[in-house]
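In structure tokens, the next block holds one chain alone, the form predicted alone.
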Amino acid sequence: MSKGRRVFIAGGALTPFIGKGHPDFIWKRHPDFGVKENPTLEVMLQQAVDGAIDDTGVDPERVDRLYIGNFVGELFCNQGHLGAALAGTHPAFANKPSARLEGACASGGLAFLTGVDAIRAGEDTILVAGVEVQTTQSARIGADYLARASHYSRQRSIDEFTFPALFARRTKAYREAFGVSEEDIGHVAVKAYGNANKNPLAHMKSRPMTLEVAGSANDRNPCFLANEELNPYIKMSDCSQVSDGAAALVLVSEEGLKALGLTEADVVEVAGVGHSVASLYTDGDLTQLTTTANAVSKAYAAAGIGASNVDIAEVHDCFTVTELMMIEALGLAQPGEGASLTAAGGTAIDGDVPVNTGGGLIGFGHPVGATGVKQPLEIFRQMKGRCGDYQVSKAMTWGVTANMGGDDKTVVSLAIRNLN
């Protein structure tokens, strides 16, 4: 990032992330099935945008541009053209530039990054949103839709649940390379659910998880892949949630900050960004997230910091092993040592570097297009003491995010500085 115009996160809002397992999600066994319906994509997007406007006090007329992250709205909701949907959330947005960004599970990160670029280019106030509704189809159909984030013609046949199989393959390689056990990896799920249990917006806010359940396959936590070689390496507790939800935030320049009547003590600064993309057509080292490490190194360099400066992190834990590899890609642990760091409590809310304090994708949930917007908003909320029962108690100066699309193919990383 150049040392030109500064970029700040002024605030924002999240909807609850919901889906199967959430007490308010309506499905065939819910007592309200047939009486009530789950919120639509349009309703969730509206709720997040309204919340961001209320939280920041921004005058919608002052918003210069709007960007939205979404991956597969056309498939799950029969709705593309979401830049126009975002423009439709307020009359003041009519005729303003508004566009959708897509990069698989990094779609929200790309929307955020485009908002940063707009501020750097001369705009003063940007609205960034992300939304996904994925519960309109069965798990098997949904898995096929989400497999579009892989190289479909080459990788779809690995299993009907393509992405769990791809990361079971990583889990197998990781465990064999570093001698990590199934129980070691189970600590990630226990932490994720434990944090989510403290988070009123989390998909898994009401679902407990113990190491007894997460640490091995059992009737409550089965392996589910048809691929016999990979089946032993992933269980239900290892997976992120199929969630519906939305997030929205406001980015401002120094002039935009003044227009809101805020000071630097009220906001956080986006001090560094990293955006790295690897070829869809090849696979790299299965034991490392090399594209993520590259993006993180760019964010660190732009901010002038290193891993030792990081106080809090939001990383893309699409599967439990992914969080371990993310910790290592951020430089918080050496290769193969992420599991021991997690088991020792180093990434817990009261640990040296808390990671995914609201539950991450496994506990908080993973509405795909919203995740890359939720991550920096969660860093903002933690730094400003807004996280309630899952609030980190220590002072925080530097936060880092890593939002990953596909199997380590598209990654956006942010270095965020607290200014008070």
Ligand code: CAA
The other form holds:
Amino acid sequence: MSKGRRVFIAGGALTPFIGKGHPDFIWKRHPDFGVKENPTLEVMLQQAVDGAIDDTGVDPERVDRLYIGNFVGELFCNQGHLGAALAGTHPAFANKPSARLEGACASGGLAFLTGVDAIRAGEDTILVAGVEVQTTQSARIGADYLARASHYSRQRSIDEFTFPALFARRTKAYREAFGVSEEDIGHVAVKAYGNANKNPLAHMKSRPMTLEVAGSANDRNPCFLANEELNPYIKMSDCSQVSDGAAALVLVSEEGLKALGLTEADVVEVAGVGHSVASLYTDGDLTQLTTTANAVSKAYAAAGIGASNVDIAEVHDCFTVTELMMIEALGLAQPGEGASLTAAGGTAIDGDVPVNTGGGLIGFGHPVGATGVKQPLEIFRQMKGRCGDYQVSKAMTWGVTANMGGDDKTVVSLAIRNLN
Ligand code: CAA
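Form predicted alone done; form predicted together with the ligand now:
The next block holds the full complex; its first chain is the one shown before.
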């Protein structure tokens, strides 16, 4: 961190991310339909918090403050006031400061940043969680809820599937500007599902994806927008999943680290953060994520690194084109060259800079409020060799994340250092 006290991630836990397409997710065609229910928001949050306590061995009494990321619990689950829900996950949390942060799909990132600020302000142990349960409604109704992350009065009418349409618009602009083909972009989906197939916690752990299916529209992979101009630019396989899930982790100061009985070799350091927000009311260059680039540059500057130092990244691939623009915003590829880097395997698990090794938002899943907490936890898990079949084998010193709310509006980026 540029100033102030050092901040470490001591460990954490994730629930499985589930939804349509996951073998354990109960819906119409599942044998348990009508017999069992899917886990609720409360159950998922509890599971992640219990897992984070187990993983770090933290004494809940020692937790100074708690923060939670969630976007629209009120709409999907009739439940707001999630700071109090987080306080309810352990008796020792009663009367501690606990609050929810909201910044659309960057809600988890904001909860993480607030935890970092609390440590820098003098606290020693912070619990950060993120949760979203979205499968209580159809994808179509869910799309209306998620459209609250756009400027609703101006942008909702673009299509009933507002966010897929906003990113179809970006895909069109990107392809026209850089001469990138549909098949080129298909490589992102193939990588995402391929990585998810190695990840037991991933939403798409059991769904295969080939370039034949992802590379052009077909019966198994249709374009689905009603907006005729944008329809050809987004297919099912280009989209992140409508997932349920939760993540939780423990942030500590140097004193907090000692209290846990851990050494620096057990943890990773949050060495730089970047937080940038653009106006909800205007749109910028459709071919670039300028707010993301701004947040990333702040994280790099605070950590004293640049793109050439990055060993691994977790980026916000809410759609396939977004991953390409994200890796360009991180400086891992020149504008328009993200697709060729991906097709050449540069971002694969065994590539130069592995990106979204567990499957990203497309393969691992996107329980909106959990995503910005999952990202740094995934970097931690990779750096500490905990990723099983999707473990990166090379040594890693620097990891970078980018968590995005709305259409490049609220962005949180982290530069994370492995301490051996
Ligand atoms: N042919 C044509 N259309 C078809 C079709 C076919 N064979 N199969 C499905 N469709 C269309 C239909 O219109 C269908 O709607 P109806 O059910 O109302 O008829 C629609 O696709 C959805 O179909 P399903 O319900 O069968 O599909 P699904 O539940 O698997 O959803 C998805 C697929 C629509 C792509 C869904 O996964 C989705 O919406 N993903 C994107 C989620 C999203 O936008 N998240 C937010 C990302 S943006 C971000 O991260 C930033 C932020 O702040 C929000």
